[in-house]
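We begin with a single chain expressed as structure tokens, specifically the form predicted alone.
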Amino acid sequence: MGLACGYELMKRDHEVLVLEADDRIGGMSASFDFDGLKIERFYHFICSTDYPLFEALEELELTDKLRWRETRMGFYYQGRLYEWGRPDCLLKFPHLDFLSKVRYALHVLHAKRIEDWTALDREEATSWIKRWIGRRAYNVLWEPLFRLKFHEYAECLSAAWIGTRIARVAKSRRSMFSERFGYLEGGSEIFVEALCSRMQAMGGQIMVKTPAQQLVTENGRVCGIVANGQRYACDKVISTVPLKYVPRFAPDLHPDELAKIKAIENIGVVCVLLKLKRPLTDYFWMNVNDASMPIPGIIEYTNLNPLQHNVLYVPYYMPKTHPRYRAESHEFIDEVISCIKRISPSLTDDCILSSRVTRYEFAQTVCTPDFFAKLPAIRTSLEGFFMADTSYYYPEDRSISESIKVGKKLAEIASVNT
């Protein structure tokens, strides 16, 4: 989001100056060495709505980069793997009646056609699935991913949210029994460094290991930021950090908006990653309802990307005051691991090539009902000074276009003459 509201502003003719905290440029879109793998640390996919994605690989000379490919989505329930994701595999679900069977697909085309959430924004969210879907689908299909995904926050998200959420997907099928998404050919690394590149060809600078400390102001107007003790002069800042970072570096926000700072909250993600010699399964996309399983879902990202080996996403989902949260990695791997056998049993051990944890505190907004109204506008009481996060994509869920999507918005309100 920063990069692409950096690079919107070079457009308009604006010096720019990107400060990063981490080690390297890109947040969850970031790649790592995974024992001689370049990967991104969270996995990613692109949808066939993802237009302002499109339009940036464009603008970039990237679009050759760019690949679609069918894939298939499985769904492990109570110790046995189904596939799932067309008419023909939710008719021959064993574990649901016809009536359920017929709502759910009802729920799905009827999200599809919704334009216009602003309803569905006031309206919470198992209330609405359960009232289109009935409570026994919904305990067999979305109960376990709402509790394992946001625990104590379950029943206090917004219908819009997860609305959006089914129709992306849905809007990305080719048809009722094909799915399709995207990726780019060696990763989100490149769409990051070609963003980069431009930024710097055009006079840019970026800067990482520097995080932003201190916001000054002269008469309630930005005059500059401090980052690594050295102050750099600008006439304004905008801030694409976590929120709850915000109230550290500009305490002097008026107090309403740190009020609606505090009150929004976030999950965390621990992501287990595993390198295997062979696939797993044939799905990209594998959702788990098992009660002796801790794990909402496998993404089995070489499903839709090859890769030289197969590479599986398994994320834990938890607030990072979860008792969990801070556990050791080998703990969550070896639980991972113990799952993939039991859906795999030819599955050894000498199978699983490398593995790896990754960590974000702040990897999904609790985003509840009435949203819209709780969210503090980008345009703050500071003059001079926007902030936005992920929080500001909704009701749309997180992905490289919502970035730049958001990260165009913040560039055109701070170009406006204040």
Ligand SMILES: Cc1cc2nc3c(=O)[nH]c(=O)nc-3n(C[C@H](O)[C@H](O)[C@H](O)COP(=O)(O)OP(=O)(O)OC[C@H]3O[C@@H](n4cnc5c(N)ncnc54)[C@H](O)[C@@H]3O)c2cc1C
Given for the second form:
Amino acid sequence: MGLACGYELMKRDHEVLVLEADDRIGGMSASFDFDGLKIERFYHFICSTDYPLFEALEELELTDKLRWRETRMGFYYQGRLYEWGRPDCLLKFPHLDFLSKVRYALHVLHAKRIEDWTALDREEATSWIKRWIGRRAYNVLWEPLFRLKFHEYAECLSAAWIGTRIARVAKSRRSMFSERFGYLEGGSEIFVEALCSRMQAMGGQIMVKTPAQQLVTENGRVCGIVANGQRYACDKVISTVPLKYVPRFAPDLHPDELAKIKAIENIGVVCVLLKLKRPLTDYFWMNVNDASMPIPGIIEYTNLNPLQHNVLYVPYYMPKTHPRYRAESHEFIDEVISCIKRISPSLTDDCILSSRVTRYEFAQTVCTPDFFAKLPAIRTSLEGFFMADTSYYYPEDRSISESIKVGKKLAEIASVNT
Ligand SMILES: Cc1cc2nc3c(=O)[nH]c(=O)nc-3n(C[C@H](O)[C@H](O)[C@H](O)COP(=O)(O)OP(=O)(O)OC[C@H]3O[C@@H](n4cnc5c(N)ncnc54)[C@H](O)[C@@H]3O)c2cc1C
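Output the structure of the form predicted together with the named molecule; the preceding block shows the form predicted alone.
Below, the chain from earlier opens the complete complex, with every other chain and molecule after it.
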């Protein structure tokens, strides 16, 4: 988001300095060296409605790196793996009655057609879903996903937020029978790097390992920022870091803004990556509802983006206050290995080539009902200071494409002189 915003500002003839606290650019979309394989910290798929991303790829001459693939989806339900994601799979699924299946399909079609989310912004997600598909279908298809991703917040989410997720994936299908997602050859990193190179070629400065520490103001107006102990003079500061960090370097925001920031909760992720000798399944995405498995799903990334090894991701979502959030990485890895061995009993220890755990505290904002009203304004009470983060995608789902959109919006707002 910071890069997209900076690039847009440079196109408008502003001088830009990007500060990044991490040792690399990219945040959640950055890559790392997974024992010789360069791969993203978290899995990324692209949907056919990710228009801001397509526009940016075109501008950076990367459209030829965008690949589309027909993928398959599985559903591991109480000890058995079912094919999922097509009407015939739904009809064959033995654990739901016909009426529930029809209601489930109608709910997806309904969500796909919604254009104005304001009414659903005020509604709670699980009640909305239960009303459409019934309690039994909710328990089978949705309950573990809400519980394992949102824990104590499972029944505090906005229906608009879950609705746009359903719609995004549904609109990305080529037909009722064909699920299709995109990826970037070389990973999301090639996009981030191309954006950096373009900005540097235009004279922009990008500094890593340089956390913003203190906003400098004079008579209520921004005049600089301190990072790594050094002061950089500027007339505008735009924050795209997780909102919760903002009060640390901008404590003089208005108490109402500080209160709004404090009230927004986030879910962290502890994501297990396994490199396997052979694929676990043919599925890209597998939802899991099994009483003995504490995982919401498995993303077999290389069934979307084929690489030299088979890589799967298993996300454990939880607020950072959860007792397991700081558990040792090996605990998560051992648990995932035992789960995948149950799904594929022929998988032996020698099939597991490497394992790793990546973590991020701000993986998902908890978007509660009435969330539009709960977000503090992008233009803050401090003149020359603007802020947004991934919460501002709302009601849209989390995506790189949304970060580009919000980044551009920030640049537009910050460019207007008041
Ligand atoms: C498990 C998971 C799966 C995902 N799947 C997909 C997917 O399939 N498709 C998709 O499009 N998107 C997906 N996403 C979302 C996508 O990765 C994010 O929406 C996007 O990367 C957000 O980028 P950002 O720059 O807006 O925010 P962030 O990634 O949160 O970046 C914020 C940056 O701020 C930096 N920072 C923090 N404090 C400071 C400071 N004081 N000074 C300077 N810098 C600071 C951080 O180091 C970080 O680099 C997924 C994310 C996760 C976690």
